[in-house]
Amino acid sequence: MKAAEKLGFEETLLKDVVSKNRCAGCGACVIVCPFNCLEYTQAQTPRLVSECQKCGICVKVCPRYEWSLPEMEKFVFGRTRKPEEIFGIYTEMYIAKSTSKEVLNVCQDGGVATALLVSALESKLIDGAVLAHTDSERPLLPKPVVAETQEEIMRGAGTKYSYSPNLLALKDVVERKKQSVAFVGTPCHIQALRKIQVFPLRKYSNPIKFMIGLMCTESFEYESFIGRFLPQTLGVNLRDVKKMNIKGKILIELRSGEVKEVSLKEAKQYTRKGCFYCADFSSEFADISLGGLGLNQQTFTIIRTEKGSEIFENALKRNFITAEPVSEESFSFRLLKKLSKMKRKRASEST
């Protein structure tokens, strides 16, 4: 690495990411920040806001910045990848399933998320949640909380298709003074908490217990996305979508049972800019990843560290789901492999 601490944000992360178009938008240097001097702007990107001090922090935690592969997996896993570990390290894989009807009506897909979260709540292994809920105002529109119930981590089933910068809720964490939460995110929001974890920056990363990564292809731009193509293209009233899914296409279900479709085609050109260079498919760094991967309600899961198996069995002796193990010879097993290797190429091209 540069001489970061010698280095503002202006010389680095302004220079080599921002105006590069290639932040991920994750928050981690607006939080991290000491001296308060970047603020979080609605393009989704860092904007400095008084005079920058110098430190080189906010370089250190970036996910986007001087990102290296082979020391990350040292440090999260003791080793670098084989080959053929072409989605990452892992221990174990499985197909899951939560058990409750209540998380199925609500969720994405097996409900694995939502059901191992309140597994850890029920059995004080956390005490809060960070993850996504959707806003009250702007319908589809996610946003980042700490979420302390059941009842608040429910309401953040499902996937969200624009982004959520997930790590400013750490702010919140910290003032709350929890002691013991689950991280849920994409992959460029469990590759800045590692950072940070790297760094350490302790009163960011000891209160996190484990992470949950989503699986991830990219995000779409709220503005003209959500905003303007699904109602002025589609016709679609955002606050009659009861839920998005990817299966081969885009797919809106309204609450009357409509369901309309937008092929992945015509919606690329509302691709965040910053998600063309990520590699990173399947939340490699994650203590737990998860994903759809064409499945019909259920959650391929991925256990890559002994935290994430903790937490795991955990759910699985309360009966909060169940699995079964994954077949290399099956459809969402190929898939993984294919859209992780489509995802490191389109990474590679876009740098």
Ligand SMILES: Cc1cc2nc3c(=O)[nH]c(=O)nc-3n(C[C@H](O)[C@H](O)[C@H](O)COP(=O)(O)OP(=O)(O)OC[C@H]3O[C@@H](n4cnc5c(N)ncnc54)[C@H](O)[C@@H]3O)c2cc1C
The other form holds:
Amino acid sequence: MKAAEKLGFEETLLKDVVSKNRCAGCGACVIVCPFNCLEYTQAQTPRLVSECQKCGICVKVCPRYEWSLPEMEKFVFGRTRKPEEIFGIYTEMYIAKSTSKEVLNVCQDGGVATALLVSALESKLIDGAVLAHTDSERPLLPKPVVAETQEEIMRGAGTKYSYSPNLLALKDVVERKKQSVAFVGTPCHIQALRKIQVFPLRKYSNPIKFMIGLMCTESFEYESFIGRFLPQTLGVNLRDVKKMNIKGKILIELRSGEVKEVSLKEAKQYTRKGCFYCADFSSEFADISLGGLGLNQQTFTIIRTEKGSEIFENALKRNFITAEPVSEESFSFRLLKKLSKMKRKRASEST
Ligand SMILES: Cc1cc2nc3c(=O)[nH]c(=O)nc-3n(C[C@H](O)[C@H](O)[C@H](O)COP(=O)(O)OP(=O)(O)OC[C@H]3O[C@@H](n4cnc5c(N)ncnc54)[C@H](O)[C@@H]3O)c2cc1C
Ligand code: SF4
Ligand code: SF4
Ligand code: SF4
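Form predicted alone already given; the form predicted together with this ligand follows:
Once more the chain from above appears, this time first in line as the rest of the complex follows.
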């Protein structure tokens, strides 16, 4: 890492990450550059827009550059995983669900992400949350935001299957002088945030009190998949889409009630290239990880740290969620292990 300090963007991230299509698109390098040399492009990669001062800061926060799983485990959990800890280190697991009909109407699975945030905001555990809204002009295009009210949190509910560079919203967190924020994001976001903590870049790491990680197999290119394939091949008017979901195949539910389907095999060509290099399915470095895992109106919840336990217990005690323990015999538990192994294998074959 010492040698990398003197290196600039071009001989590190551009050469070894972006040019090799390994970039996750997280945006961490863009926000941390103290000289504002980097721009986040429409292709969801960083681009140099002024002379790099070779300070080496962007290099240190990239989840795809000098990433060490054991080192990060020691930093977050104080130990490395045992071989049987296939989906990372954790303390408890639950199948949980929001108790609010309003949340269940708009959420992706059991509405746990939204319920945790609303409960934490009401009880002043947090003063904001980084999450994804959708763009008002371009339907289904995710837009990273800092939500400050219950209404703004609720508006973020539901999964957007194209990439949302939520780290870009950290600029707003700092500008609005937020003190205590929950961050919702995919595994690549959480890895970048942990690297920001390790560095540390306190301006960005101090306000983040809770990291809520989503499970993630992949995300799809907006322009080619959502913008062209859905309307042109599937005949979907994007403004009519009520919800997208993946249950063995991609299901696109329209407001009329009709459901259009795309096989995962067909959709593979639209997977973002950087996702093929991603080994983390279950947000292994989050405080708490959430996923659907084939459940119906329930969220599979993995508590990994004390912080994860704090935000979960807060919502449970205040009756914002209900929770039951996970059976290791259940389909969802077996699926979690299977998808974690598959994603690691895919990444090792891509590298
Ligand atoms: C790209 C992607 C792929 C996923 N793939 C899988 C999978 O293969 N298997 C699985 O079990 N689960 C997957 N998930 C997680 C799952 O879809 C749900 O997000 C999770 O179960 C939580 O559901 P919920 O009802 O508790 O969340 P909700 O209460 O509906 O809240 C969801 C939260 O996630 C935020 N969010 C939505 N889209 C994004 C995004 N693109 N980037 C960052 N934040 C976002 C929202 O703003 C909201 O705060 C994926 C999620 C994403 C974003
Ligand atoms: S943070 Fe900015 S100035 Fe520093 S190496 Fe990266 S691009 Fe160059
Ligand atoms: S993965 Fe993130 S930090 Fe690394 S080059 Fe891509 S956008 Fe920058
Ligand atoms: S697979 Fe998911 S976590 Fe990994 S880079 Fe793609 S969006 Fe990020």
